[in-house]
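Next up: just one chain, as structure tokens, the form predicted alone.
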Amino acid sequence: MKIEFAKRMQKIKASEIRELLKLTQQPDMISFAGGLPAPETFPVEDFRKVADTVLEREGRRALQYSPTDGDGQLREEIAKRMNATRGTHVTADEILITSGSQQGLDMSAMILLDEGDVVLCESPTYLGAIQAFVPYQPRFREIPTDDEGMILEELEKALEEEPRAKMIYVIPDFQNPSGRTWSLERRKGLVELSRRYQIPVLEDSPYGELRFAGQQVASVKSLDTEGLVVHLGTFSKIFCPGLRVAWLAASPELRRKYELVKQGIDLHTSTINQLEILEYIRRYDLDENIEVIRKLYGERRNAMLEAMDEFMPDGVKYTRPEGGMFLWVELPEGANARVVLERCIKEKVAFVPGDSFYPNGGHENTMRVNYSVSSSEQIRTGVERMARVIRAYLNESVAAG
């Protein structure tokens, strides 16, 4: 085949993390590479006989097509959701329904970036974000952070010098894949830098109400005075990801231009989707369910940090999140995480290199693990294999050098 492929495709690579994911699916691997919720925390039972409900009263509606910008009534109880548990004042005339919160990236994308504009991001990132800002030919710049968020000193030394800075990108809460939480007065002097810019500012929230330790601090959308900031929340890490059911919040001016662009996208998320999770939320305590998957994933923190005190090497650091999915693990200066990978897998232990969630490469010494499917046995054995690994890796470069 000749076929000649648009000059974007050149810089769309295939994802790192799922292409790990198919080398770990082997019975005996223990596995610290993926972002994925836990399976038994879903509803199934509860779910079927919402799913019963939904066809039954109003099967024909819930297999039709739907506005685009989604059910009014999902997004009605969005809004107050969102109100209730992250401090903001929206309504549902702000709120747009996406086929999962990566569309609310990839969209967001679409309506911000021109070739060669600037994205500024948290420095790592996650990587979704990279892969679904990549092929609109962006530029990056990377801002330093630290324990409680960017450092807006670097934030603001960029918006001066970069002219084309179209976005600030952030994951304030339990970040992917630092699991760190910005501080309420990093996220007040963000918001600031915005309005003072100009710059839009993408709040992505896909972990914000898994707390499990420490205080809420409130959302920057919850600081937003002059619609500058646009959240994205979803339903795939407090309720179900194969529903595929997010949104975003935004001013009525920038919903509407997300609403434009979604028409040419899919037209609409699911429409039987979208009546189930509000059938769910109306029936079912959905809050009860999300006090589940806190408690589940802060035994299963708790279980990696204690593994990590107690067999990971000297040099070895680690972040302590307070919610969330994730861990961030840096070796010493010099190290290369992958070659760690390839021996880990050979002892049936995997994780990804964090080289992937910095957009413009470097930062070899660096890891991520996700403690959210494992079991706490599972963990302690895995981050026992793992530091065996680190320990002689570390050793022999030493003995090298």
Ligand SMILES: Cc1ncc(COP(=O)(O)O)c(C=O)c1O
Contents of the next structure:
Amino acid sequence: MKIEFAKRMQKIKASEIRELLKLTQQPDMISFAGGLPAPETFPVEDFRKVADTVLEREGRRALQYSPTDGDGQLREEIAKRMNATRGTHVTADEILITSGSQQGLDMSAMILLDEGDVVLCESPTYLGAIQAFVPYQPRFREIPTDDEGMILEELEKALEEEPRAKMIYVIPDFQNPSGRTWSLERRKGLVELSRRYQIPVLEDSPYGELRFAGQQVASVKSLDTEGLVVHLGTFSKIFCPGLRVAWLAASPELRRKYELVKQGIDLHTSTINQLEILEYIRRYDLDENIEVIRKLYGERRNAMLEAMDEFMPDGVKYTRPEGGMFLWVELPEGANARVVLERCIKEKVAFVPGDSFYPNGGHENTMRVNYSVSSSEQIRTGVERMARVIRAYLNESVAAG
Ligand SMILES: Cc1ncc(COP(=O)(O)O)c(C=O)c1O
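Got the form predicted alone; could you also share the form predicted in complex with the ligand?
Shown next: the complete complex, the earlier chain at its head.
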């Protein structure tokens, strides 16, 4: 077989880390490598009733094609929810239903990026966004971050230096992978820079409602006066990811572009899944469900931080997230988290090496650690094992000089 694939495929490769992480499927493995919501929070029984109702009441409509921009009533509910929980003032006409936020990322790249254009992103950033953008062959300029978000002086410098910058991509709430949340000041500064340079901001916020400590911060979209911010929201982390129903909120001009490309991609998001979510929201209290998730993740994050504080050797730094599903760990400079992972897998514990989250590479000393799917007991045991491996590894490195 001699097929000549598109040039873009040269950049799309299976990651070796995925191969390694396949080993984490073993039954006695404690895996902090995934990024899945806790399945025990999925309201399976209630959902069965909802699915029955939708099929009995409007089965034919539920199984038919439907509009590209999504069900109008669901868009109404989403706009209401966003305005109540994220401080925005959006209308249903600004909402477009997507097949996962992942599709929102793909479509954003499709409408904004030509080959060689520049994406300004946090350093580190979400691996799935890197994967969604790469086929459009952009260059990534990573903007250094600290505990409050992107360092705005660095962002401004990049905007000055990169005439081909076309999009600023950020995950301001409990970031995947770092767990960090942007301060209000930085959000305001970001909106101001996007206004000054007339560059759209893609605000990806799947974890925004999963806060279990600290104070809620206004969404970037709520600070936008120019229609330059596109907000991506999703039911994946506050309800069930398998439904693949999410949304974006954008100004009419931008939204129209998304609608046009979505038509060509998948015509529309699953009709029945949209109607089931709509029925669920109307019949049950989604906030109650979110409260259960928050409480569970809060307990698991506490268990993880307690174990980290107790077992991790000096010199290992980690974030203390106020929501979401991840903790970010930095080993001392020069350490290699991939070597640590190989050894950890032998000890039946796993995580994701952090270098995968830097589009331009480097940062081999970092790790992403997930706490949403393990019990508090597993977390304690897993962290103890991980800390033991790290301690031995660091001692060796010191001994080797
Ligand atoms: C930052 C971020 N954006 C987008 C997604 C994709 O979400 P969805 O399930 O809505 O496609 C994820 C999923 O983990 C994520 O962490």
